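Take a look at this single chain, the form predicted alone, given in structure tokens.
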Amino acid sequence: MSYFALVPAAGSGFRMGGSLPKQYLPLAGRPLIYHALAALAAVPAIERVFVVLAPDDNEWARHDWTPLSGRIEVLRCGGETRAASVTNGLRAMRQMSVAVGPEDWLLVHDAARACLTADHVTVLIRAVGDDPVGGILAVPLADTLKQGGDATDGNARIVATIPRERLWQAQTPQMFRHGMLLGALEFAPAVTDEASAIEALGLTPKLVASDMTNFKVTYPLDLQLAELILRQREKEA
């Protein structure tokens, strides 16, 4: 049993604006992938970490990956959807110079995820590895949640407030054996993350907690916050 970890890019980001796509954003001066991949990279237990890529992604060429040389690999199989891209990584990494069999475990990480560090991925590893199901990294809600109703104009208001109690927000590395999260993607295509698949197929994933500073870049804002992040870890490293 080993573990390997899967980063799907192939998105466009097109909440961030502007016309580079969002993984290769300037952040602390490298793109923005690289910091998720050297966490991924830093972990021993992770043997390889594979990146998904677009197949006519011209754009990570530019950069250098020289300090993670032996740690990454590139597959240019990305598809429409986050989904598809994890699907086509999974079956992919099947025929790859590394073996990875279908009890092995995968941890899918979002390319956006910048801060995450090599002890969130530990705390998951210990947390899932025994696991018959595998799990997640997530946060409980703190804040109340609003639901809006339908708005043209941009003036939603609220309909219903939504009790937090026993709600998580879903992170990555999402967790699972390689066999039985690709066919539970092959069975449930159309889901936005790796646990609501594993859920398709009645089961229930582990739920690990993390912190806040595992935020996903989304928005122009969340960007600076990153920076801020990183900053703040090299001073006090």
Given for the second form:
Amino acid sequence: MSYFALVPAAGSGFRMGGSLPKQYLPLAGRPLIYHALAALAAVPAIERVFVVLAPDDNEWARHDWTPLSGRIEVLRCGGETRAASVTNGLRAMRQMSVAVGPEDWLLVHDAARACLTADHVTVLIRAVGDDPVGGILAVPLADTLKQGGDATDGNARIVATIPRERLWQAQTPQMFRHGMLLGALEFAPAVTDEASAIEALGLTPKLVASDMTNFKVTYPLDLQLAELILRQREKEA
Ligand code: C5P
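Complement to the form predicted alone: the form predicted together with cytidine-5'-monophosphate:
Starting with the chain above, the whole complex follows.
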């Protein structure tokens, strides 16, 4: 049984604005996706990090990936949605030089979670152990959740308060066995994370406590926050 990582990076990142896909925006001297790939590649237990790009991606080749060479492998099979990109990647990696088997562990991680560390990954791998289902990194919800009404005029009003007890914010990596995850995504393709597909099978993935530094870079301000965190780590290293 081996560990592999899969990073879907075939999105356009439209919430960020601009024409450059989010995964290639400059961040601490590198394209954004570099940082997550480097964190995953730094975990000795992970045999290979697969990256799923859009078939027509012409940005990847413009950057220098040599510090990660031998650790990452590119699959040009991105789909219409994140789930489709992951599903295509899971299928493609069965035919690669390092053959991935159905019992092997897959850690699926968003390219946009640039502040992931090797420690985050190690905590997840240890906590999941040989669990029959798998698990994800997540953070207990700190804020009170409000559901807004129709905001077509830009002025939403609160229509409900959702109790935050036992609510967690899902992060990535999300760690499941290759065979189970592929089966789950084929059964439930309209999901926004891997755990939801596993849940659709009636299974209950583990919640493994993480922290807020592993946030998803989504809006322009997030990029500044990620830059601060990464630069601070550089200074401390
Ligand atoms: O857009 P969002 O931040 O939710 O995307 C999460 C991850 O899924 C990103 O790494 C993005 O590149 C990836 N993605 C993908 N294929 C898509 C859409 C998103 O690989 N069609």
